[in-house]
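To begin, one chain is listed below as structure tokens, in the form predicted alone.
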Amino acid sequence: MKKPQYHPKKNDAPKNRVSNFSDRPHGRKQEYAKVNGGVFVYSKPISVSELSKAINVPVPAIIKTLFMQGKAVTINQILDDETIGTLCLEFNYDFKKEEIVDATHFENLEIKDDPSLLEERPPVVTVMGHVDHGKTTLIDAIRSSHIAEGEAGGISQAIGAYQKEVHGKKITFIDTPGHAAFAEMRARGANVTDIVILIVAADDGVMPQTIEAIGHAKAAGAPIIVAINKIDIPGANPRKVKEELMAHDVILEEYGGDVMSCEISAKKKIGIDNLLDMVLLKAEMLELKANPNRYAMGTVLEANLDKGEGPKATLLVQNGTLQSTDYVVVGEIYGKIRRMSNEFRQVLKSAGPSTPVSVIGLSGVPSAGDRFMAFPTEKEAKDIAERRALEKKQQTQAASAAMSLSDLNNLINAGKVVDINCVVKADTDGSAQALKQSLEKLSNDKVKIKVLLAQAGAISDSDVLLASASNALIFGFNVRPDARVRQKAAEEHVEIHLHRIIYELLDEMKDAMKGMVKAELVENVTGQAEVRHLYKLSKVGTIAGSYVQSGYIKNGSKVRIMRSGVIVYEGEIGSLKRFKDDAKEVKEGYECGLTVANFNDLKEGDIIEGYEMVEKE
């Protein structure tokens, strides 16, 4: 269902700001069911009694009509949408269900302004790339020139976002700590980035974190501008970089694609102006606009508790104008802005769309990714914040952020078209790419499968964050997550499906697509132990002196040997001892000596993972 939209009239745009809820003032009693021009309009489940009052039809007539259709109802029974529609048609009414968003759920409000009220806003840009490829150097190159222009003496950054003026137009840069923060903000519904600059070193080429960055940018729907860095050093090969990017569906303009690229040296400040010109050109193509004449809405970029000033937050204004005297609700907290400043610590009276500001005056420390909205009075802000806090408290468990195969099954059975994202990790790059192609070929008219990331290596925290933020499944082929990653996946409600045979992985997806997911035997990991010392005895074989890192290791249980996250052997525990005594099991935090049946090629640092097969409930 589409989000509700507010359409202000042209003459509704006074010099002062309009409320984002000016068509439904705070405190006015909301009508949830009414007749408007022969159309019954409702916004929440209603009872037989409520429908009777709204359409002016006696309750007995409604009950009788439903009884003749084989449905027995009472006066207070809640009606479903299909029944409401049937009754409306029976009594000569059209019907329409609409979603009404009140100020309590302001993050769900979609505002559609009159085009004449919109003004051009600066683009919001994030720089991403592999470690040591020059991200920080590029940011510093842009920032230092900006500080020199803006403030004598070069005052250091006060907030993690800043603006650069190029040819009289501003560009807003967000200095994100890394892909994890980027993913977590998107997982919270905060898509703040308009453009992603993907920086790739001309000597290294495309690296694992480069591929991660591509996945994050695509999942966020943000256009990419490729900055090929370090063109001034020996061994630089920009053409190789461009060809490698093609393998990851980043097709540059010179190869017939739509992705802009620029060759730069961040260290020597070569090509920086050209890169900024490209950002402005892309922003012009995107036609980024906002209405400054309304109360501000936006997102928290970062927040902390300052010893001297209390809760401090960096806010990105995305629509409207934030005034230094406004009351704001951020997440479940509120406050009156006591001071608002920019990156130079200069105090501001107002901040328009795409402007990052640091504010103090909130009642608590918000979280990065929290949405905020400004309100004209303290009473309104406090009331809304308290209701939001109460709703959060009443939620016993956060809804799952990621797709599950059961969800897929239910949606397909309901006849809905499903877009499903996947993250694929495998022991070799060849296997990863083969799985990517095979999974995407399974797409049909009901299910569209998109592989956001397919690469070699163990399943990591960043994979879980990408899956959570992108509503994706993780498939592992011949690789395993460690205990920490499993815990992260459980916290983020991300499903990890592990396989050693390609056709079994594909069959699992096919069965889900056919609506055939069944309860079956599933793997339960009992624990992991790290090999720390090796002892070789001629009659016994290799004994692994090990430390149980999580769970427990049980004598005779099934185990797999993992080396750098890749499975090298699967078998069973041959013997298990604590000191000189045989042991049935050894728990987390204890040392043990063990052998693996028919396997002596153990190495220090190997992870021995015990597991059992149990029936899924």
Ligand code: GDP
Given for the second form:
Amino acid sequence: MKKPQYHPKKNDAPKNRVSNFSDRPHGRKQEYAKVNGGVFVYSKPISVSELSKAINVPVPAIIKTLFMQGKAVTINQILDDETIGTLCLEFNYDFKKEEIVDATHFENLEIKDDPSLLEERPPVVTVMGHVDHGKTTLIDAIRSSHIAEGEAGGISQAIGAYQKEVHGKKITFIDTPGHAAFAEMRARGANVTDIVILIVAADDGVMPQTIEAIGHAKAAGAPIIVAINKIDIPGANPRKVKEELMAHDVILEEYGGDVMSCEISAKKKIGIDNLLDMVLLKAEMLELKANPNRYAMGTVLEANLDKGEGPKATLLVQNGTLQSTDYVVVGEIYGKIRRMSNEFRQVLKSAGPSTPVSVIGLSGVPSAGDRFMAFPTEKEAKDIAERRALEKKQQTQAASAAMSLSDLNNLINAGKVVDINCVVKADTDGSAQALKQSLEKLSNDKVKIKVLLAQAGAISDSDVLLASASNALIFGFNVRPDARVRQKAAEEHVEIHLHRIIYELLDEMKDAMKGMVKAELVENVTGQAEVRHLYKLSKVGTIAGSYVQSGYIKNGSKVRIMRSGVIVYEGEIGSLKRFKDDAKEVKEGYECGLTVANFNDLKEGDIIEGYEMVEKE
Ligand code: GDP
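May I ask for the structure of the form predicted together with ligand GDP now, the form predicted alone having been displayed?
Below, the chain from earlier opens the complete complex, with every other chain and molecule after it.
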């Protein structure tokens, strides 16, 4: 038998790879929001003022419309898609979001190569099935024979995927079993699996997670190969499994369908070779091809922060060839690969389509499911990563536009779901993703938990900024922020919760949710005052000589400043005086002098509305 070859030969590395964007617009499209035949077409998150320009509706009209709908926005606020849609319809435009396919959005790129440039690539296989049906045992059985076959001295490292050679052909296995990881990837738009091995224990039959796995495979358009496991157990009934599968539209070849199946014992290592042959046969039928003579693109399978080596990621090259000196953009970060290796820690010079590799050299820890692309120059990679980071920030801002705490009571009163945003940082990407899922599962019909970011790594300044911009809580699991980050969080009023035990973290969230649901806060308007004269004092800023029209204005009270019915600012009373004396409260029908903390842009005629949040009885 031919000995498996894990080092590509030197001349395997393509010399003239084409850049994936050599024939395409490279930068940001200048026009990303315009009206075209009555249709408002946009391609990236836009602000109120940008929308105003594009649809030719004055900013105040837009702000007012949103205000009437219970949304307070400012002129530079980025709008989410739903809000843009509502506004367009309100102002009689149809609307459409266009995906831009420039280098900044490389995941939208659909590469159409001349068929003559394509070469066969190994299939990428995932094992799925019900718990205890033998996924891990099967993966180990395939892997252990593989490790035994591996080159001497190779100490294997778990990188989340590996390649096995069968009859001189490679098969790539993703070795995180179970469909949670698979679903998570797909939810992020990453389809990495060509073939799903559906494992069903012959002594147990089709179970709930078997059915879920079938659903996932079908949704991903990945063909299934059924492996009926545990046939060594006396009383195992493969026929029953086959019939049960039929009830779920998995029709095996022997019943006239197109689904291959085989009987195995993962534990006794019976039938494994036959299963692998089937995988190769299916792969041949699928005609899986790619063009190795391109700069690589693919998906992050796993990532973590290695104490010694820094950010470390397993990348699956899906098209093109990755070289050990390439510049890559992953998610919103970029870097020059410093070392690329396989699961035997062997250094690779290049990795072609369907090859999983572990790389170090990235400037941060990406998330599983992030897409990556290699670029010829550092400038290009840096530029694109920066633009992606900017867009991500804008999108996060847009997503958080309707979630400020001051809107909370409106949302609850309107029977809307209250969102709690979270940023999760953990010591490994695996625990970050697990926490994300567990937290989001706590959502109920009143409170929806959204994890904006779940990542391996320390809690950083940018996490605090993200949390601050989106009114989110930060959860740290086995990671700690340094003093500078703590300081920043205090300034931004961002809460950081640190835990070392997952259940404690989840319990804390549950308690918070209870508190949040219990203490339904409602807004109580306490009074309104009209600004009549303005005095500017260099030391105190703008003092508004005002007349209390209704209720009372209280020192320190929360206020919003309304100008022509539009909220221009929300804040607090900084000081309140009646003649020369400090006043606690000034009642209806009286004049007062007041300042609004951190806001000097008051105008005559502004209405200052005081309010307080009270617990609903
Ligand atoms: P997973 O939850 O799907 O990953 O299942 P595991 O691989 O952990 O297997 C669950 C149990 O079934 C373990 O105790 C295995 O030893 C056992 N098992 C797996 N495959 C076989 C098999 O082919 N025959 C028998 N008798 N037991 C098996």
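Rigid core (definition): largest C-alpha set, two forms, superposition within 1.5 Å. Being a predicted model, the structure only gives us computed values, none of them experimental. Positions refer to the first chain, counted from 1.
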With the core lined up, does the C-alpha of Phe91 move 2 Å or more between these two forms? yes
Superpose the two forms on their rigid core, then report whether the C-alpha of Gly257 is displaced by 2 angstroms or more between these two forms. no
